[in-house]
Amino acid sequence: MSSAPVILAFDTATSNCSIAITRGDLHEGKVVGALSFDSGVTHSKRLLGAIDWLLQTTEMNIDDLSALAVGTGPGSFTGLRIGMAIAKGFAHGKGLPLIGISSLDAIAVEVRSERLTCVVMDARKKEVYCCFYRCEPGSRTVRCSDPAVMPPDKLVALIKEPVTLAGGGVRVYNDIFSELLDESVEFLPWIVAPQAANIGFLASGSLESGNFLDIDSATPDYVRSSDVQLSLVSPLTSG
């Protein structure tokens, strides 16, 4: 275990930012140090202070780090922009590898159920961010589709089996889950936000096999453009 890589992993995807320092993968691995905090979806003045201070009180350096993990959502556009500013400046000035992990997938590790399980996020203005998973033999959690961004009685329509919902849109869209789907669904209400320690371990992967991001071209997995990015489409798409 002594040879396992060490990541400073967070994520900002939502306005519970959590941030954690791994050692190792999901079978094998172990929370070196672990918080997460409630801020809003800004995260700006919080975040590289919490990252300092959790190096600190984990006696750990700079040094000790073989990457740096960063959760790139769907979720906040704000929160998504900041977290990947910080890890992208982080990652260049310490010279360490930088990867990204989706939120979505985060959450979908926690998850252990034979039937499919579907991650639901709640990306407001009536729609959730969403995405398909099964959990193979050995534990391994697959993605069996892309993430996408739509109503949530749209997402029950695509749902033909038993499934399992878990990701913070449940406790949101309770009342339409619970009318459209029958008894076959599950919930999984307590696995609300995306953990650092997730995205650690799921980097470990990433890092063994070279799965990094550039660090100048990175950006964030919004799934849907921004209010900002609509409002300069849109005119020029009607005209």
Given for the second form:
Number of protein chains: 2
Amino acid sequence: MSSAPVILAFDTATSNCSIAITRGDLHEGKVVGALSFDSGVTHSKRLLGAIDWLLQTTEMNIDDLSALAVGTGPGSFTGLRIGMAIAKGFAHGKGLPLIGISSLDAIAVEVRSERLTCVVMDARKKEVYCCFYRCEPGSRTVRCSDPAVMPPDKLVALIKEPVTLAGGGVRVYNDIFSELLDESVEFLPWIVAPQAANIGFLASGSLESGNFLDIDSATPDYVRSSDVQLSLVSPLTSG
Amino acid sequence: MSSAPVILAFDTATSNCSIAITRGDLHEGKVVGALSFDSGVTHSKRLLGAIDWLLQTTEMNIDDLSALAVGTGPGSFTGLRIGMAIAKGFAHGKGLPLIGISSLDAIAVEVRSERLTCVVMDARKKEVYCCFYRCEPGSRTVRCSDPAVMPPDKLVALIKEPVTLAGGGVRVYNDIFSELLDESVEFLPWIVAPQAANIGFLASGSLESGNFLDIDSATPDYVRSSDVQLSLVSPLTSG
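Next, give the form predicted together with another copy of the chain, keeping in mind that what was shown is the form predicted alone.
Now the full complex is given, and it begins with the chain already shown.
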């Protein structure tokens, strides 16, 4: 395992700032060090300091890193922009390949349910970001939908079989999910935010296959358009 | 939730040093901040500094804490002694109640399998620490054995039904488990070390019921006797 790639990963898609240094993949790898804290909207203030602290505490050097991995969202637009900007600067400055991992996927790998899994993140404006997954034999989690944004009751209407719900949106819309879904639903409300360690583990696969972000052009996966974009587009489309 | 108890928790049972500040319980609570790092045997060198860093980063004050919780093992004797000593000093110095949570239980709550769960930690000397659990409806994990120490092949002989194996001992003795158990076994080798956040969540129940450690007399739960104890006892018992 000592030759397995060492990856510095972080996620700022929610108010939880998560940072990890991982070695290897989910099944055989290990977390060299990890930290997370509820940072409100001040990711920019504390992210780089926390990365420094983690590198020092684990006695790791930038030169030990094989790649940098960042959670690409969806989630807080401001959080995602700050995360992507810092990831690009860091990867460019240190000459490291940059890998993007969906923040929804990072939550999904924690679930490992034998049922259909739906990851639900709060998208504000009475909507949720969501994506469906299945856990295959060998505990490999695969997507079976595209990430989407919709009101929680519309999501409920899509669910036709026993399901496991996880992610920060589960608590926020617990009333709606409890009322509209029957007893066959399983709630994992404690799986809230993407863990950077899972982003690092997933990124080791991308590193192997050379699936990197282009540092110049990469953007977060917002899933929905920002208010600014909508306000720019709507006069054209509604005219 | 803002009135839920805030608990500072840590675990030093393995080479992974884990620290967390939690608010509330597993189902409704949240992780205010958490960190972990592979510290080898130098827990004493870095634990207090890391606690300070986490308190500062989460902008929490000692006065915000309702209790201190410590992983009581089993695990590394040196790690457990350092953890318990620092926990006692901290709790005594700050006048906080001290709560002990089994390091095996802290791993078990992460598993949430519908099968029988066996948590396996490496005990060195070709043995494992182990304990069996079931996940009840409502995702409450309950013990169905006492913690024990034994060779891995003896543990395998105790398993008579489909089982989920988790904990750091799974990887160490993967060959034995794979050879002696049939396909009905599920391995979760990525659930390795006790997470302090789970210790904090479990401790919120102990806080409610007033189940505290006595700061003067509390000891880790070593499960087996140390070499020193054995060497003191054996001349008497073998004579």
